[in-house]
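Next up: a single chain in structure tokens, the form predicted alone.
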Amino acid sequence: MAMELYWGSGSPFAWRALLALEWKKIPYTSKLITFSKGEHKAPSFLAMNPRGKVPVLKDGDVALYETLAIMNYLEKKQPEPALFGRTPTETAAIWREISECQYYFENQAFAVIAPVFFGGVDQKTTEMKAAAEAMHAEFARLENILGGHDWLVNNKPSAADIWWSPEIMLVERAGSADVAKPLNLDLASISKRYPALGRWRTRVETQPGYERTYPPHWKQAA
């Protein structure tokens, strides 16, 4: 019985698990939740995940969320192509990057994004200026990273790209939108600003099943 995934469109979270999925070339079957429909406060949903938040992994009896707790499941389920190294030095390395979008990154993109996507920006203006400028300073050290190497730990493909990706990505369209243009906030063309970058990003979007786990949303609306 093939695995299932319970994930929602432009979640950057679920989006993380589609892609490891997707790299690792795990068959899966995909359970796209609907938020307006509030199928994530459904019984049956909550019943997997109490908090009501994707993503969730179904396999068989074990039902898993939290994306690095599914990450981590699937690299045990399946070892080979490792995500998160075969050393314990690129085991570190990957993790320390990891760790910097979480710790350095998210709470300074979701200060741009919820205001964008969700209301607030005139009341926001302050905070999301200076949450642009402190996403800059780790835009440019991921360019001087990738100035040399096409990924971001020893050159090849990793948990540390998968967990970076969506979440610049999101950032980038809420910089786009009309609502954060006035704000100069510099965040509509980050591939074009940081060109390592962008190239890095290409290679991302290439990978085989990377069309499967991009916002279906986000395709209607292009």
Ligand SMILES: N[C@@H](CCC(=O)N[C@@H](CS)C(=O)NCC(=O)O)C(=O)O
Second form
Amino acid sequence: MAMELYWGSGSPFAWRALLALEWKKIPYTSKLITFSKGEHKAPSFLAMNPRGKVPVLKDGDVALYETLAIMNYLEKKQPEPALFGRTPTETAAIWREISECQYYFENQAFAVIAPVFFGGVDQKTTEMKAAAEAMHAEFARLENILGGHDWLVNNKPSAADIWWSPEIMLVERAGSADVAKPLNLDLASISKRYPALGRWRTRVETQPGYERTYPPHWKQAA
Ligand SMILES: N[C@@H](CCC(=O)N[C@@H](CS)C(=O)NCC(=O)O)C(=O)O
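Given the form predicted alone above, what does the protein look like in the form predicted together with the ligand?
Then the entire complex follows, led off by the chain already shown.
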């Protein structure tokens, strides 16, 4: 039986799990849940993930949550193409880049995304501007890497590219929202300010499954 992936539109975590399946060309059944209907808090969902969050991967009797756990499960189930490297040095470099995203970027991204999508921009202007500045420092670091390489780590597509890309797309979407415009965060056209990052994004977009996994409600809003 094919694996099942429970996901929600616009969740960067779920998108990463989907991309890992797609890049590895693992057959799976897509289970798109609707947040507004509370499907992720239904008893049947909580039985798979007591935290009531997406993604969840179901593989026969195994129900797995936490995106990195899912990605590593997939890597062990189907090692090729390798997303987490083949040598100790490659693997360490990929994990380092994922950790850098988690520790130096994701909180800053959340500080912008949350007020834009859930309200409170007027009260959070100072924090949002500081967060945008910190994110620009990270974009500059990535731009520097991508100026000389096609991919973030080891010059090959890896879990590091999967980890970074959905978060960047979401930040850009938040930066483009009308409520964010008066703040001049310069997050609406990341590719313009960081051209190598823009070329990398195009590369990510041409990997398997990008269109299929693109958040459906973003397409409707476009
Ligand atoms: N640490 C979790 C985070 C998952 C997560 O935060 N998912 C969000 C969507 S981006 C969610 O399902 N939120 C629904 C809720 O908390 O009610 C992972 O790595 O999978």
